[in-house]
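One chain is shown next in structure tokens, namely the form predicted alone.
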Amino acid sequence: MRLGLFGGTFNPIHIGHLRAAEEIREKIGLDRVVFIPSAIPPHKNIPLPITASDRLEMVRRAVADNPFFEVSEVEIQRQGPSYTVETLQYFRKKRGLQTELFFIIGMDAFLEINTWKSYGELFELSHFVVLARPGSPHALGEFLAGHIASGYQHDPVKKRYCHQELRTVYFRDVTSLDISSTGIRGLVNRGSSIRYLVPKTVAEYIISKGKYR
């Protein structure tokens, strides 16, 4: 099995997240994509009053109609900060060596991965799929050589960087949708519509529960 892992605060989850996951699923040939809402992200503050349970419920509602998507509570159930290395260790143990893991991540976050806990181990546990921008493969190669490990080889045809000992780093363009969770929260706070920015079920949850006000 080829399993995609898509982590984030999802505060709230929106159409951009869902579309990126769907395109990566097709382009990389993933059997499933697991959305993993973080509980306490080490590199980001979550505005209050919004709980991990709220964000989890919105993700559940957002992916409910896609048979290739599922949700994991692993980071919310775990005590303390949501470290990716612990999440990958969990999925590696749970799914076994017969499952290939593909961690989906934006370019900006990937270029800071050397600040993450035990970041070197991440490249032993999972492949990475970096959501690229125009011109970014060059920056990606420089970053891998300078901060992760020497020996990564660029394959421009298959859009990936391969290493003899570490997992592969793929780069893929996805449809650029100028949507952000920050912008959505601002719209809700001002009493403006968020229709067509988030799934209908997510909008209904936000409005009915009075979130982001």
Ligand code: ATP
Contents of the next structure:
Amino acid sequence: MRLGLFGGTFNPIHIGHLRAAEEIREKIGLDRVVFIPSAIPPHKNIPLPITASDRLEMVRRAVADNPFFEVSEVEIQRQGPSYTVETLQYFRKKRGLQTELFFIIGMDAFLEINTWKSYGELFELSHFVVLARPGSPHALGEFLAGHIASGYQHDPVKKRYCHQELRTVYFRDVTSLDISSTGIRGLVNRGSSIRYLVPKTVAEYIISKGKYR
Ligand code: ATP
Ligand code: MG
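Which structure goes with the form predicted in complex with the ligand, now that we have seen the form predicted alone?
Full assembly next; the chain just shown is listed first.
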């Protein structure tokens, strides 16, 4: 079993997230992708009127029609801030050795991973799939050597970095959709349309509940 894990604030989830997950599922050959909305993100301040259960419900609605996608409440149910290392330990323990974990992450977020709790351990627990995002530089090899560990071997054909002791870091381009949750919140706040940027069911949730106004 090859299990994708896609963490994020998802405030709100948008088609940039969904399309990236779908392309990575196909390209890496994942059996499933689990979306994991974070609780209190250590790196961002969430505007108050949006609760964790709002974000969770929007992710639920967004993935409902894709049989390969599912949602995990593990971070939202855990006490305190969400640390990816604890989430990866949880999935490792829960799924056992038959399951290979692939943590999916945007390049922008990956280039800050050396500020995350116990970041070295992340690379023992799970493979990483790093997504290119519009405007992000592709300095992955330099970043790994400078901030994670020496000894990564670049395999340009398979677009990955392999290591003797650590799991593999894959690098994949996905269709560039320059959409962000920040941008969507701004549109709603200004009373503009978010149609075609988020799934219809998510737009309906946001508008009907008056979120991000
Ligand atoms: P915000 O604007 O609040 O930062 P965001 O749109 O970046 O939100 P996050 O929840 O922070 O969304 O992102 C979760 C993950 O999805 C991160 O790894 C991020 O890099 C990635 N991601 C976000 N937007 C896109 C996109 N348009 N295409 C591909 N990956 C994305
Ligand atoms: Mg972001």
